[in-house]
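Starting off, we have a lone chain in the form predicted on its own, written out as structure tokens.
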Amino acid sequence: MISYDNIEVTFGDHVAIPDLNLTIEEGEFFTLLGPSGCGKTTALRTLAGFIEPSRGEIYIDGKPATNLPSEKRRVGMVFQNYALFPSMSVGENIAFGLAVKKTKKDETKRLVAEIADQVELTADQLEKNVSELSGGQQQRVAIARALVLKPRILLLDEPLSNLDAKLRVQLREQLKNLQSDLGITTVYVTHDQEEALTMSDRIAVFNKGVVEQVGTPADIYDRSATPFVCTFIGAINTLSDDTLRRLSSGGGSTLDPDGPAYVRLEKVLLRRPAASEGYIHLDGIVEKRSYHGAYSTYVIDSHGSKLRAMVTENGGSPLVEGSAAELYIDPASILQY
């Protein structure tokens, strides 16, 4: 559906992303993920048709795009700061791209209420002015306007970035479901690891330009490519190298005492688990505890390592600060470089 052939962008001097190569399957959610400054923008902008390459080829549907202007890539655009008319009522902003198409005021009017229908809109909402709506309404308004055009592919650059946190889990869930019954090829940016991870088909993630690893959420967080992936995605222990030693001795045979090795916090257990054959048992001292509600976070001091462990509250006693606290990991779980 869409293929980045050895795509370089470069601005004057600054080589943005060096050489690019990536393919996006036909209605996949396909998530570019990093940190700030990665590139991920520059290639969700490249795509569009906003930023032209310095060397290489974007295909969509098998034909060369890169010497196509925007409007004719059939691309639809969600900007982070939505990029929507103030002085124009909401009706107003969502056909303003067939305002521009010069369609007929009848198809219209009832391209614009199918829009508002599956974007959960009502009527009335479409007689205000943008300005009176709240921020997720607002990135509603921003979706349908681009997806009133029936594109190919829609396009979102951090559309949720500017909304608080419970209101952005109840967005991306909306957002992830009305893609699914579209079946609309949507290519999301974002900085937001758990916005990935729940919402993607796939995520390419992103540093210094260059994608690091491309693969399922699952792929992504159990089976990191490499370091960054590894410590970017996710809350993680660095293991010491006392630690990783004792874990190889203690039966890690697969692991290298020498090199570097992270074990997520889910994976850190403080009870012996009911088929423990393959764990390694550590001792170690309670130094803090941090709860969050349906979990809680312990930082163990164990041999010289502080270990991060999550542990899911279900009405049984927490461990004290200053208590003994028993460890157990199992040598798989351990990613190493």
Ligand SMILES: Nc1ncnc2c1ncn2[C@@H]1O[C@H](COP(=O)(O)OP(=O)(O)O)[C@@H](O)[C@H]1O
Contents of the next structure:
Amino acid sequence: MISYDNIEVTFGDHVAIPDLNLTIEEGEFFTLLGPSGCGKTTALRTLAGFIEPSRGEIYIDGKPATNLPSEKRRVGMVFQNYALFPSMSVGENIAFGLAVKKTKKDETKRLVAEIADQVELTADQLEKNVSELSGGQQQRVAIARALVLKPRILLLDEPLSNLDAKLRVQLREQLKNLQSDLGITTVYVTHDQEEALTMSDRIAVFNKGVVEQVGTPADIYDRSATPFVCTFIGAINTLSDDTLRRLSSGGGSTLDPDGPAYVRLEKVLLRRPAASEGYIHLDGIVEKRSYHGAYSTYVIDSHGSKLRAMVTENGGSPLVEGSAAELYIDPASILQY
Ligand SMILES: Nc1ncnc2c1ncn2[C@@H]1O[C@H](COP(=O)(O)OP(=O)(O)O)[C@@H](O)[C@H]1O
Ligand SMILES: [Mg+2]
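Following the display of the form predicted on its own, present the structure of the form predicted in complex with this ligand.
Next comes the full complex, this chain leading.
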């Protein structure tokens, strides 16, 4: 178990993290999510022991670790830019930490082979120079280099951000599988909400050094705790005062007619749902349709207010621009603060 207990981190007179309190459970895949500059890397490096907090205590395994040097914390760290040694072979890179610890040759060989197998690097690839490998393979070398030392905690700082979109999705899955096979407590930093939602057991959403919400992916997405979380975590409609008034008089009596209020794009339905009881009905005109293959997004003009809807059409006939649209919204899906 890891805890941040009233952690403050300052750089000169800039307070990067004012008062961080978080608990990460054993074996958990825990993600620090937020926009660039919100303090994710700072929080991670403080846990790793590379940054000394100006106040508070870090606990690892329930014991105070704030004064432990980094090498005594048994953390493995992986960076966005891999930080591999370019003149060494893949195998030498993975073995680097073992060499520092003066591990015996045959033991090193065995450990490197074992971890290479786990991250799906072949014996052939171990002999190559790192520069001969693709970005995705290099990142797997960096992960192997961290894991070969059998850390208690794996720390990953935007490890997939330098890869192209398709590879990123593949590696996401591999990394998640590896983590659950090993059961290693993992703290993962990303600014990518989809990455956080697909990989994490729990997520902490950061805004300007402050955690706005901690929860499961479903908590964060469906039950966003603050306007910042709900607008950061995915596409969403901000309802105009007029739309909100029409929704609250049209059946959403539990809604507060004074905003702000938000509804996710896929919660705005363009066909009457099979069980439509409780849904509020609005009318409008299709202003624009954008085709995305797996789904389409629509902009609907409803009495002068724009609402966006995301629809999987499954071969059904799409609504044409300029035609009338019927909107159905479950008031329970509207987020209000
Ligand atoms: N070594 C440093 N010196 C001064 N300011 C820093 C340093 N590292 C980070 N910061 C500042 O602290 C804030 C948080 O940075 P960082 O943790 O890198 O954010 P993130 O990883 O979320 O993008 C930013 O305002 C950044 O400019
Ligand atoms: Mg960062």
